[in-house]
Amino acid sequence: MQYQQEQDYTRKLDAGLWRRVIGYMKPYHRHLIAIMATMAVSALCDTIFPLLTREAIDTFIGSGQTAGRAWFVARYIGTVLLQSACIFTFCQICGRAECGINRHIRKLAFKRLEELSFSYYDQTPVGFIISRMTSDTSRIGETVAWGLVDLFWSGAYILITAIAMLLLNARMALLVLSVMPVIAVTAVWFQKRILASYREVRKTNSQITGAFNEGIMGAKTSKTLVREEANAKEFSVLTGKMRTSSIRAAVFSALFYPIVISLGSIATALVLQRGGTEVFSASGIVTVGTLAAFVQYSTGIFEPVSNIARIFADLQASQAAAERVVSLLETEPEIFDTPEVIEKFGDSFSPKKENWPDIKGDIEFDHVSFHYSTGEEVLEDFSLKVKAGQTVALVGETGSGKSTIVNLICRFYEPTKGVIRIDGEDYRSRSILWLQAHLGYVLQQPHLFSGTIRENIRFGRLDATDREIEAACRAVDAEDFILKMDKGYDSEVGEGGSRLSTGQKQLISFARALIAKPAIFVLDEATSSVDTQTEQKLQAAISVALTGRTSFIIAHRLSTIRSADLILVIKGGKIIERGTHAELLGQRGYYYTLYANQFREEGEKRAWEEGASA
């Protein structure tokens, strides 16, 4: 298996990226502010304890004074209670923030996925999208919620502690703070290597998710090709790559933390040496209580420094996840409505249906050209006029442009040149939802959603009644097999319709399209995957369903399009023949050759089947 490469990210740790991430969390800004405030108060409490220790040693232990002990005890207990309240509060807020942020980002990402054009899904494997929506968003929520706790506590503690030390003894304070530049240089050296390693981890994780998806979706193919052992070996190589990257990242992170601790120990030793000398000097500038407070500060200040170093590493690791999620959130759809169109007709999430014009179904291609983002030209100077209610069949070899034509009609893609008009108006002057709400689309490989048959058909029109659903199923001759199932219309179809045959899924898909009462119908090889008996049922339903509707049929079996009003033979993105079935046979051209070959093959197949049954 060849696993598609994930997008590479090479930027350095980017504060702007994290500002954008925080911006996406607007509903939780109050939670984040509350976390910052709580952590600042908690840090203040932590810096008060060494000062209380200093007071206890110098006032009560050193001099033996007893007056004021009750007030001292009250202050100490009050500080403990305040800190406990802060800890309880931030744990509660952080838990809510983490879950809420994950939910909110996934909601935004899902909405963006709903807005993105078909081209995004053509180019992006499902596994990569799932990785962004699950593990990457979880990593961001955890980093922001809990990382913010440690970051603001650590920052506030360092600032307040530095001020307290400078006020107590400036020279000893400078000894402690002199180690900070060394830590900064160390952090810069490590951050490049940690970030590169974690980017590779996140990239490989997306590939593994994609491999899982492909392995599950292609399980039957793998078994029939006896690919189990080969797939396992290839998957092992991929997971081994992630293991190597993860170990490299863990080693750099593990080295970073003890180096910071070692530097902190050096600073503590300097404080003890300098402070101890001054305690026993004749001047007595430094008291025992002050020295004890400094030892607490010098050992304590490097815990938040270590925390910041760890948070820095976590941010580096999480930036790879943040880059992927933000890239999804900021991906712009290639097909979109203009602000003027949205103002008048609404968008997919807030439609203004009262302003929608009726649709008759006249369709015109006016010198349309189209090429994909790869540059491959599919249609060139294509023109066509279809009157409302006409049935147009598209015939041609694979890659000739048949599916591209119907995708342009449905506005899944838009012309790179020329204009497509519906009822005489450029369809870009109407909303995407307006057009697609009037479409009925039946695919060669229909997709059913997990749920019941009734629920799947109701996807076509959410306000459809049970009576309308049953009528649509009778119209496509699907009711017989539905009523034979254990729960009838309330039978589960399974994931992707796995509990139904291909023909049964096709009939359900057709009923789902029919119930929407579309003005434009598209059948993309809709009968190619069903047996002859089911095809006959569908043909009878199609002839009724397409009456009065503009219809486009992409056909492989030419026998299914003999009644079409217009048959277009497409080759290389151009119409090489057009006419009715009888007219094209009379021309004895490309269509005649295709039909004659198929007629002969089908005759041979029927003869074989009759012989086998005899």
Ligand SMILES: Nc1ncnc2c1ncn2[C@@H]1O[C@H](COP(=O)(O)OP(=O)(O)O)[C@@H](O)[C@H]1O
Second form
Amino acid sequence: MQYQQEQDYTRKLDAGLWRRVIGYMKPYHRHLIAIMATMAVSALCDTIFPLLTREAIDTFIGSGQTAGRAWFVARYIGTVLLQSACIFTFCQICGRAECGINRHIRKLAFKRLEELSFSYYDQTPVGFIISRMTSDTSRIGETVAWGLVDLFWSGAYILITAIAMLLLNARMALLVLSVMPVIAVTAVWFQKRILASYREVRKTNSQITGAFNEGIMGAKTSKTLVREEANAKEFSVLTGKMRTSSIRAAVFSALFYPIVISLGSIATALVLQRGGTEVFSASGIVTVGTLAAFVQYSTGIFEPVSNIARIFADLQASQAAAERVVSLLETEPEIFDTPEVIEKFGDSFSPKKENWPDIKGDIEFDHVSFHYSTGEEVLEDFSLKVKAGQTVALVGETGSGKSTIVNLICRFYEPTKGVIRIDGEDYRSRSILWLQAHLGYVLQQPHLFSGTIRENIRFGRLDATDREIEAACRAVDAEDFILKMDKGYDSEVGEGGSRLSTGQKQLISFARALIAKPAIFVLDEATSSVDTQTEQKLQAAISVALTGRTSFIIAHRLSTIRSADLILVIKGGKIIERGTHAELLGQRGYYYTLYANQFREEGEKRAWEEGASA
Ligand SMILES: Nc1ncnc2c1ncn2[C@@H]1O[C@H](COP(=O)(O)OP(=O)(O)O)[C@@H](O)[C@H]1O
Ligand SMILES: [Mg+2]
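Switching from the form predicted on its own: structure of the form predicted in complex with the ligand?
Expanding to the full complex; the earlier chain stays at the top.
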């Protein structure tokens, strides 16, 4: 089986990408600069200590001098305090920056997700979006905040130490520095291997999660297909692969530090050998104190070198997360208001309602063509005029384009050719929010939010009173079942409305749409999951709800749409018949056949039920 995977991103370190990531952290730039500054000071303290040791040995221990000892102790304590202050400060700033950056990027990403059009969600699996919002963003915060600490400390440490050594004794300094390239190359080599193994581990891990998921979801199907053994084999191959790569990563990591330490010891040995001879030679350029300082420098300088190699590997490993988040932040919504429209009517987050024109509800499709980003033409040269207040019913086979037509009206998608006019104006010249605020939409798969029934209905109009909510529920005949629930209107509906049946969810979302008093009402197979009796009762509510509103009804049961002002029969994105119920029956065409068939089926069903109950 093939499991869907996140796309694999570039492997080379991409400095431009990280610059863009840093750009998104604008409110935290001050923190980042503070981190860099404290790290530089902290590295400076680290290089001062060996110098203090040197002074202690040469001035006080060697000669037994006592003058100036108090001043020396004061400087020593001062350095210790300064360094402690630095560590305290950077830990704090770093922690704060890490959380803050996470939150900030999540906020940006969430805002973008709210702006993105339906087409983005058509193409991006929910799992991917969730991992961008959670693990990817926290990874970025961590890498940037703590990576910057290490990078700055290491860089500053190497630089200042190198200068201090060169000033103390150039020849010995060059000796120590000559080992550095060897360590750098080794570190880079190892980090590359470790990175590659971890990538392998992560990839296999996502496949295993996929396999788990499919295995659990499809447990019953697997049994019926007798696929248990094949599945188990596949699973064992995957886990075996994961084990091999994990072990490889562990071995490389285990080898890395001992090797760096050994190389560092070689440098120390060189220093001791060279410096040791000089200390005891007649020239006496190298003092015991200088030698001691060098030993400290040479053991200390290799950690930052391997640190830097590790940070670059970390950056590379986090790069995929950064790329995913940046690509989300930089995805432009396909449906957006032009700057002029925003100027006049405001955007979704700060609408200028005072400038909004009233809506009547005339709707016109003027030679509209449309295709989804991933498919062929669904509508071609489609024209239709609907007057305000009319009820239009759309019928036709599954896939004929009914939902597409109403999605276009709602501006969830826009025509690829042609114009849709509302009240005679191209709807793109008004804001998206203006239209959607005047729209009531009930879907075949209704979605409720966690919370109570009352809260869910109030999402339709936030200032609705309890009385209005209850009236809306009575209008759609939902009160019966609501009052039977444990807490009536205050019963929790569960995540996504999971404690209700689909039919009940449809009734609630119907009430929610109704309470908003929309000018345009869209019912897309909104009653497909309620039983025939409830549907008949709903019928009355629907006709009350729809009076005075332009409405579009898509329904399979033709009995629901008999009273529509206009019925359109859609086939392959084209209107093949249009008229009222009576006119269409008179035409004896496609609609007639469809209706006759359903009528016969329902008649047979009723006759059968009556026979059974008799
Ligand atoms: N989000 C989408 N992305 C790509 N193609 C789609 C999408 N939604 C619908 N389609 C395609 O558009 C055509 C019309 O679909 P739709 O309008 O949903 O039909 P209906 O509501 O009449 O059943 C179908 O061929 C369907 O495969
Ligand atoms: Mg549909």
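Heads up, when I say rigid core I mean the largest set of C-alphas that superpose within 1.5 Å between the two forms. Numbering follows the first chain given and starts at 1. Being a predicted model, the structure only gives us computed values, none of them experimental.
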| query | finding |
| --- | --- |
| Large Cα shift (2 Å or above) at Leu328 between the two forms, core-fitted | no |
| Did Ser450 shift 2 Å or more between the two forms, C-alpha, core superposed | no |
